[in-house]
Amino acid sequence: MRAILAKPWVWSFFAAGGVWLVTIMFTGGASTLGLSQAALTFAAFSIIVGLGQMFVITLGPGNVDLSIPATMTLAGTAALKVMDTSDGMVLAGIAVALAVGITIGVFNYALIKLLRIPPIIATLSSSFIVQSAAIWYNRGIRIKPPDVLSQFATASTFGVPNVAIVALVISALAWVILEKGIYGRWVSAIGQNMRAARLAGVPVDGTRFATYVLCAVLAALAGFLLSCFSGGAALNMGAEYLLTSIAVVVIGGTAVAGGFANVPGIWGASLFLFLVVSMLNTYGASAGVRMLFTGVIIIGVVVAASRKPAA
């Protein structure tokens, strides 16, 4: 048991489970299935963007991508406009969304590497440019997704939301990459000591480039799915995922200092954040109280996860 509790990601699942139980007790069990499906559905988007942010943060101190919300918006807007509600254009829409992600990832790393701008400033600046492009391209029109995509994003398979299944597949791939792939080892090595990794022959620049592109691609995919789920692309649809993408990484047990990533923790943290808001809404808490309790609970989970086990 001590070995299990020593794993940082376990605490996020404990916290999520505790909040789920408290909410179910308040409703007398009437909302058990609905709450569970809602948690899996809305957590899926946080999981996808959180995985991309996790790879970036694992590269070491100073590495963070603040362009995620703008990337989600532009990818969703561009894809839906290209598809123009036509079921026959689904593959083209997915290709456009992924192309948007790749382009933004390349642009972000170009600012970081060629202009030597710190990642936090580079991606923040990039977000303004990307958001402006989304505004110009969208022109305030809420574009609807094709029926086949809308039905897929809102449906479930054997009781599990389809978007959660997509998030699970991506998470499994991310885990394999981190634990079994050479790229994952390179990312961890860079995060632990960039200079030592370079001396050991790790392609530092290429790995960092690939990581920022990967993060942008996952953000674009999340934006595509979110726009299909919500019935259209809105200019502010990615706003809440700026801090969420960072919070799920921290709460999930990934080292902020870099060098260590944790895929399971992203799930626990994403479920926890959604369930906290749901619980407070159930109890009728005001917006200020919700923010206060959410912050306090997050601090508690992070402190518990960072405790060193007794000797």
The other form holds:
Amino acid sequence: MRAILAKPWVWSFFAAGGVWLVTIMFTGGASTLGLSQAALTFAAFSIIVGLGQMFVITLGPGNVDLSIPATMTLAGTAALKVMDTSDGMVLAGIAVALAVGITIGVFNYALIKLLRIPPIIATLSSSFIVQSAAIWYNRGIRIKPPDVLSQFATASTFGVPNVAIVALVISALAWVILEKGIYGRWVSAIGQNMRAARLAGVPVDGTRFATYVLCAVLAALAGFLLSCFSGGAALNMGAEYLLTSIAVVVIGGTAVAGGFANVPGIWGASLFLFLVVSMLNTYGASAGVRMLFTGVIIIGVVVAASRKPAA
Amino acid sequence: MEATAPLADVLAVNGAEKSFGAVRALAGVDFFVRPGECVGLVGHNGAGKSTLVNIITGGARPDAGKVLVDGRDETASYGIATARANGLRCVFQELSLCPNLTVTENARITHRSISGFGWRVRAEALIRQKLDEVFPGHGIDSRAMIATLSIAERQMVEIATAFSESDRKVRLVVLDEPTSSLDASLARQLLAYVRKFVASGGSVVIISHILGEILSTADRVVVMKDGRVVADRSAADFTVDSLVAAMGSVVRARDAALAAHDYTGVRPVLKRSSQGAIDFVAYPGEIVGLAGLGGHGQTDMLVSLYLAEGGDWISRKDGKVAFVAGDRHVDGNLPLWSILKNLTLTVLPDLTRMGLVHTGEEANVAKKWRDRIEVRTQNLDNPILSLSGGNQQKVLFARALATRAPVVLMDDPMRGVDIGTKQEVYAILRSEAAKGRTFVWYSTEMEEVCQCDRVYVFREGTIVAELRGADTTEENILSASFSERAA
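The structure above corresponds to the form predicted on its own; please give the structure of the form predicted together with the partner chain next.
Below is the whole assembly, all chains and molecules, this chain first.
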């Protein structure tokens, strides 16, 4: 038990569970199933982008990907336009979304490496370019996803939303490469001390490059799923995931300063963030109050996490 | 000493001792400076000069011994403030100006008495007048930001600031390597000013590795070695050669007479042309030493040798070189990790199948090296920082030795390592070299350099000498390390 309590990610689950209970009690238990399913569904998108952001943040101070929202939008838009509501084009649509992700990831790291721009500026400026590309490509036309995809994205299997299952599979893969793979070791080593990692034979450029590409691909995938789930791509559909992707990493117990990451915490944090918002909703709080609370919670967690010794 | 000195010493240190952990930096030092005297302080790296200067300037307290100012015992209350109040100034080797402030503003920091309305004008006049006096024709704009000045100009500003007077008279100035970044003509100007300052009754302690300028400027030369004063004589009694001899220890008898190997026809494993006349080469099974004073380009050379082998993008499973960091906090440790993960990082590609690390094999490799190099820990899963410094260093050794790399680069890796461990590591190096591994070993310790088959001596970023076999003596290395440029 003590070993479990010592894990940095259990607290996000406790918090999520607590908020879940409070909300259920308020509604008299009427919404238990609905709330749980909604939480899993919406958390799934945060989880997928959060995993990518987690690897990037683990690379160490200054590493963050701010192009996630734009990547989600462009990937969703481009995929839907290519598929053009045809069920036969589903695989082509997924391929387009992934290609968008890979391209943006390569472009981001090219900016960082070739032009020596700090990642925060590089990804922010590339996000403007990507967002503009989405606007130009989409021209304001909202295309519906193919029926088979919108059904898949909104349905559940044995009561578990399909998008949550997708997120679970991706999380399992992320956990394996982080905890068991050499790539995870390298990311963690770079995040602790880049110079020492380089002098110990870690291929620093290759690892960082792969990480930025991985993050963009996961964002593209999340954008694809989200546009199928919500019945079409909107230009602002990624906007809220900028802060969310960073918040779930931090609340989930990954070290903000880099070098230490963990996957389960992303789940707890994503569920927690969604449940806080729905709890405030059931209490009838306004949008302003909801955002205020979200901000206060993130600050609180960062302060609390910085006082704990690193794991 | 002499009857003609009725004035009390400006500053004296009696029987000063100072230890940092297990390292004894000062082992009972007597040192004094008379009014109107320039004292030269020389010694090898680690001889204790910097520690002595720190005690004089109040930056460190001696563990034992006394500090006397004008003959008064000030030991109890001596600190940086007391030192300054008694007119003592210091120009440190590491430049201590604020780069984001102007020359004038930096001068104001040391002169707290310049305050109130119009301080800027007064501070500017003060520093400009002193710069003109010490370095005529210097061409430094006192309103320029320090960051925009060259390293030599910064050094000049620092020196002028130290000699400038506002409310208190400057009585003793300690110059730690003042000419290291000045060219010959600026160095001449400074040394001429030092003589003038001394002639007017001031005192100066000058530390320099350029022995010629010590001999021409100082009245008296104090030689330190291993935390003790080993010679204290009038400068006129020394020559450059006798000074070098006084700094070095007795040449130790070597374990075995190392014959100079003949490598003609053998392909070198590592090669690098340098800007200087001497190129760097290393042959299989050789232990090549990099010597010279600290910070003269040895580490840069090792790092660039390492980086030249590539591996930025794709990990080299059959990497040619491995690196042992000396500055373990900057170049070596991964502080969040366990001993095990720190130890296996470099060898990890060998323990990986399909991208996944084989943890069983990893644990075996770590155990094998823990036993071989005797890392003192019960549990390899403990954090790396739970180990003592010497044991952390052993882990970094194991990290490099566990690989199959035929060349191991070592960046003064024995700092903070106790003598017993050193002997163990020397033995491992010898046996690995006998198996054909090449070691390139930068060390600031003579004893280690003398273990090498061949030694390159560095000065100011380039190789200035190559010594082999019986020529690898402390005396030869020292004389090659010190420039004999006349001041």
